[in-house]
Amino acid sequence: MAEKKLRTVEEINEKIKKGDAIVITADEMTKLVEEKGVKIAAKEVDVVTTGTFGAMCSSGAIINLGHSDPPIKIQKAWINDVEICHPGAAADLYIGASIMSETRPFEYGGGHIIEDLIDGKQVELRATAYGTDCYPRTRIDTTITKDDLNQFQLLNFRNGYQRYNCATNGRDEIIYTYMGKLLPNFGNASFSGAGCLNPLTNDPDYETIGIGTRIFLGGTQGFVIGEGTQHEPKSQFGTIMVRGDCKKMTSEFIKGASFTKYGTTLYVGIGIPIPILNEGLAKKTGISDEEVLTNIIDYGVPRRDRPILRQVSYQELKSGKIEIGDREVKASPLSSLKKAKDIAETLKMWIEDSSFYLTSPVERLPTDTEFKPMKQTKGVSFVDTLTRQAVTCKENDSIKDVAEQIISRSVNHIIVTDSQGKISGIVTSWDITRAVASGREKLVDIITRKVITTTPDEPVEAAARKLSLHNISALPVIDSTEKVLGIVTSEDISKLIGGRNAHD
C-alpha cells in the first residue's frame, strides 16, 4: 500500500523559495523522532539533509584540453607523471583517482591532480601520439590550470555506499588494504561511512533518489546520474554515480589521499537532501547509529568471500572500541565524521538560504540489481594444491635428532610444534649447520619464533609475494587455530608458476 503523501517536492520548493521550509540534519532528525515520534516529525519537517566524506576510489574527472596547433590526436598522456586515461576523441582525458604517479607511487596520484586543479594550481601535461594527416603532431609538453580547460567535470562511477564493511585482520602479519593498515591477530579494525548521516541509509528504498537528484558534491551542486557500479541494494550495498563541475568545487570537500602500501584515492564529500513526503520517510530518516548495522570482515583471508566475524552497529564503531570474540579492539574511522556533519549542515544552510532547490528523480535507482562476480575462464591456484606434509619436531628435541630428520627426510625446514600441533617456531638446515659448527646442543636456542605463514585458501601468487618480501624459502601452512597443516616451498611455487607460464 502506497504511503499517504504529506507534501510534494514542488510544495517544498515553494516553501524554500519563501524561506519557510523546515530543514534539519539527519542526526537532528534522529533526536526529533526519539523525542516526539514519527508522526509529529513527519508533520514538522520538510527536508532532512545527509552527508558523508570518505575515500571513494571509483572517482575521477573528465577534462577537455582544446586543440593544439598543429593538432594532436592524443594516444598517451601524463599529468604530473601520472598516466591519464584517453577514453575518446583527440583532446578528452579522464583522470582516474586511483592511478599512481610513475615517479612517486603510493604518494601522489590522480586524486591529488584533481585536488591540485581545483585549488587553481598549475600542473604539467605531456602527451604523445602516432600522427595522422589531420592530427600531425606527435608530442606536446605544456602546463595547464583549471582555467585553461573547456570542461572539468567530476564523473564518479561508484560513490556513497549505503553501508561499508568493518575491516580487521586475522593473519599473523600486518596487511595494507583500501581499509587502511590492519594489524595482525585482530589488532585493530577500521570502518567507513557516517552511520545515521549516510545519504543512502536515510532513503534505503530510493523513494527520492535517482537520475537527476540534485546533491551536494565537493562543495557545490551536483547530480546523481544513475546507479553506481556494483550497486547491490538487496544486500544494502547500494551505490550512486554522480557528476559535478569541478571548477566550482573546493578542496575542503575534495581531497587526494594515499593509503600506505595500497595506492591513491580521492576523498569526496556528498550530501543528499531527503524530502519528507510521507511518514515512512520520516521513520527512515530518523534511524539511529544503534540501528545502522554492518559486518566485521576478516580481510586477512585473501579471497572474494571473506569470513564474517559478527555484526556491529555504528554506535559501537563510533565509540572507538568493538568486541571481536573475547577481545576489545580499537576501531578507527577512515571517513571524516566531522566533515560529514559539516556537509549536512552546509546543505541545510543552502536550502534555508533559498540557494538550493530539490529535484524529483527522472528515474529512481533500481532496487533489484544483483552484483555478479567476475567470470573467470582460467582457474586460480591456491596454496592447498601445493601443500606437502611438514616434518615437525618439539622444542625439547635435540639438535642432533633434528639434523638426522633433515638428512633422512631430505628437507630444509623443520616446523616446531607444541603438544596440540600448533606452530611455535621453525628451524632450517642452515640453522642446524650453524649450530653444529658453534657447538650448540639445545634446539630452543636456534628456533626462529616469528614465522611467516600461509593458509590453504591463500592464492599461490600471494604466497609467492610473501616469500619474496621476506626473503625466505618456505611457508608453514596453518589453519585458523594455528595448527600446522603442512608446508609449501619456493621450489614448489616456482615449478607451478614456471610450468604455467610455459603452458601459456
Contents of the next structure:
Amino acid sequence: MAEKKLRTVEEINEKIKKGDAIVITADEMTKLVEEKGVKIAAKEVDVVTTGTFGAMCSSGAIINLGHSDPPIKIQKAWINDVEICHPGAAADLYIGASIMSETRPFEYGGGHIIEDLIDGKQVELRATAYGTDCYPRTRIDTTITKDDLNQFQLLNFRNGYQRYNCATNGRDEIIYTYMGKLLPNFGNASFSGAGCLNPLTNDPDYETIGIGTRIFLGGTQGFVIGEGTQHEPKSQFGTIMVRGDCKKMTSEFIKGASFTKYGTTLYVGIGIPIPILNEGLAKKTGISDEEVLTNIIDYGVPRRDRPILRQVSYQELKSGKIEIGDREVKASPLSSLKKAKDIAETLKMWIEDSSFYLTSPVERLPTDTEFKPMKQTKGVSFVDTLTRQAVTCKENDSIKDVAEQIISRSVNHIIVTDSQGKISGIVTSWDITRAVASGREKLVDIITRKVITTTPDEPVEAAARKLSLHNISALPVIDSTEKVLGIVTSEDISKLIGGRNAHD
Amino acid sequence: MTRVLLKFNENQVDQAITSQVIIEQGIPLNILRAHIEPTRGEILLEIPQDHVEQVVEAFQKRKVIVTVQKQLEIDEKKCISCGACYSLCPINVISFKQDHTVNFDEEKCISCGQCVDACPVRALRI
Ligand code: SF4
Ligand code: SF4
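Would you mind giving the form predicted together with the partner chain, to go alongside the form predicted alone above?
Below is the whole assembly, all chains and molecules, this chain first.
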C-alpha cells in the first residue's frame, strides 16, 4: 500500500511516553469521521482502540506443573474431573476450554478451570502414567493454584473473528447450538462480535496486525502470535492466534461458560490498538455498524453449508430486532457489547497512562490463505439410500389386521396414512402388544400422532441423531407434502455408520 | 404481589373457577399466563400481597393445586451482560441500557423459564 505515511509506530510510542498520544475508541472514531471527515480524523488521532468479549471455543491454557518426586511422565490427566490434554513432555498440560467435566458435563469444563485458576482458586489434579525407568511414578493426586504453576499461559488457536454469522432456526423445535438457544420457526436470532468495535473489522487488510502485535488479552497485555486457525481473509473471516500470561489476567475479562446441550467454552476479552499510520487506516477505523455486514444463517439445517437467509448489518442486529421473512424477531448478542466497550476504554486508558506501547508486527497476517473443508474419504450418505418400503395402514383398520401385517411382513412399525397417502400417525408392535393385553380393539386409540420424520435428502447422521434424541427406532420418510415414501430403521442406520446410535 | 401457579384437572378446566374466586373474595387477580387443554390447565396468577392466604385457600377449597411460583433470580455479580437471554423472553422483561448493560424489568416477568438455560454463565435461576 503506497499510502502517504502520517506517522510511524515509533513516533506514536514517543508520544505515548510523553503522555501526548491522542487515543480514541473505535466507536468514537466512527463519530469523528462522520462529523469531521477522514482527513481531519487522520490528522488528529494517533491510535484507535477496539474490543470484543465473546465465547471463543478454540481457547485454552498451557500449564507447566514442575516435577513430582519421584517424577511422573504424565500420560493422562484430569483437573476437577475435566480431562486435560497432554501434548508435550512430562509435566506440560493443555487445558482445552471446550473439554467438559466427566462428572458435570455441559456445566463445568476447561474454560471454568482457567477462570477458577485465574481467580486464585485451588483445583484438583489427578494424573496417571505407564512409568519408565526415569519417570517411575504411575499416579499422582494433588491440588494446585496458579502460584504453584511454572507457566500458565493462555494459548488460543482461533480468536477474534473479523465477523461472524447471525444464527436463526427454521426447524419446528428448539435447538441448542454454539450460537445459543434458538427458538423454533425463526423465533429468535443470535449474533456474535461487536460490530464497529471489533478488532479485525477495524483493520480488515491487516496492515498493522500480525505476529508480535501487543494487545489487550484477558485484562492484561498479550500478543498476537499469528493468524488463527480457519483464517479466511478473502471473505473477511480473518482470525488471530493469541498468547498471554494468565497469572496477570482477571476473571472480569476471562470467563468460563456453558452453552446448554452444546458444551463448555471460554469468554475471552481481546482489544487491539490500531495505529493511524495513514488516511486509509482512519477511513477503515471509521467504519460504522451500518457498514459491517454479515449473513443470517439457518442453523436448523445440520449441514456444513447452511442456507443463507439474507444479509444484515450490525446496526440492525444491535437494535435488538431483525426482520426474518415478514416477521420481526429479537436478536441476542452473544458477546457482551458492554464488555467490548469496557475493553476498548481500558486499552485507551493504558495507552494514555503510558503503560501500553504499540508494536509493529514482525510479519503481517496473511491475506491470501484459504479455509478448506475437511477431506472425507467417503461421501455423505443420505436417507434415500437406506429407505425401505413402508408397511402402511388406515385409521379405521382393526388392531387385528395390523397385528397380522406386523407378523407377515416382519416389521415393527406401521405408518398410518390418510386417503392421499399422507402421514397421520404411527403404530409400533409394542403399541399393539399393549393394546391386546389391555383388551383394546380400536386402532385410533393407540396411534401416535406426533411422529418424528425424515426426508430423503437428510444426511444419515442427522437422522441417527433424531433416533437417539427421541429414543425411537425408526423414522418415516416423507416428502414436502407429507406423503409417505418409506421408512428408515435404526438397524439399517447402525449398519451403515456403526452402532453408536443404535436404539431399540 | 405474589405469583402462584394454579393447576386444574380434567373436571375443572371447563369451570369458571378463577372468576368464582374473584367474585367471592372481591379481590382483583391478575392473570399473567394461561394454558388450557381439554384434559388439564395451568394459570399463572398475581395476588395482592395482603390477600394471598385467603385467595389460595379459596382455590384449594375447590381442589385446585396451588403452588407459590418461584421468581426469577438474577445473580448480578455473575452476569456479563452478554444478552444471550434477551431474545428468548416472550415479553419485554429483558432490555439493554444505553451502555449495553442488560436490564431486567422483574415486575413483568412471568417465570416462564425460557431464558434460564440460555445463560452461559448460569446467572439466572427459577
Ligand atoms: S423467565 Fe420468562 S418472562 Fe421471565 S425474564 Fe425469563 S424469559 Fe422473560
Ligand atoms: S444471559 Fe446471563 S450473563 Fe448474559 S445477559 Fe442474560 S443473565 Fe446476564
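Residue numbers count along the first chain shown, from 1. As the structure is a prediction and not an experimental result, all values here were calculated from the model. Superpose the two forms; the largest set of C-alphas matching within 1.5 Å is the rigid core.
J.: Can you let me know which of Gly325, Lys450, Lys378, Asn471 is the hinge position, looking at how the rigid parts move between the two forms?
T.: That leaves Lys378 as the hinge residue.
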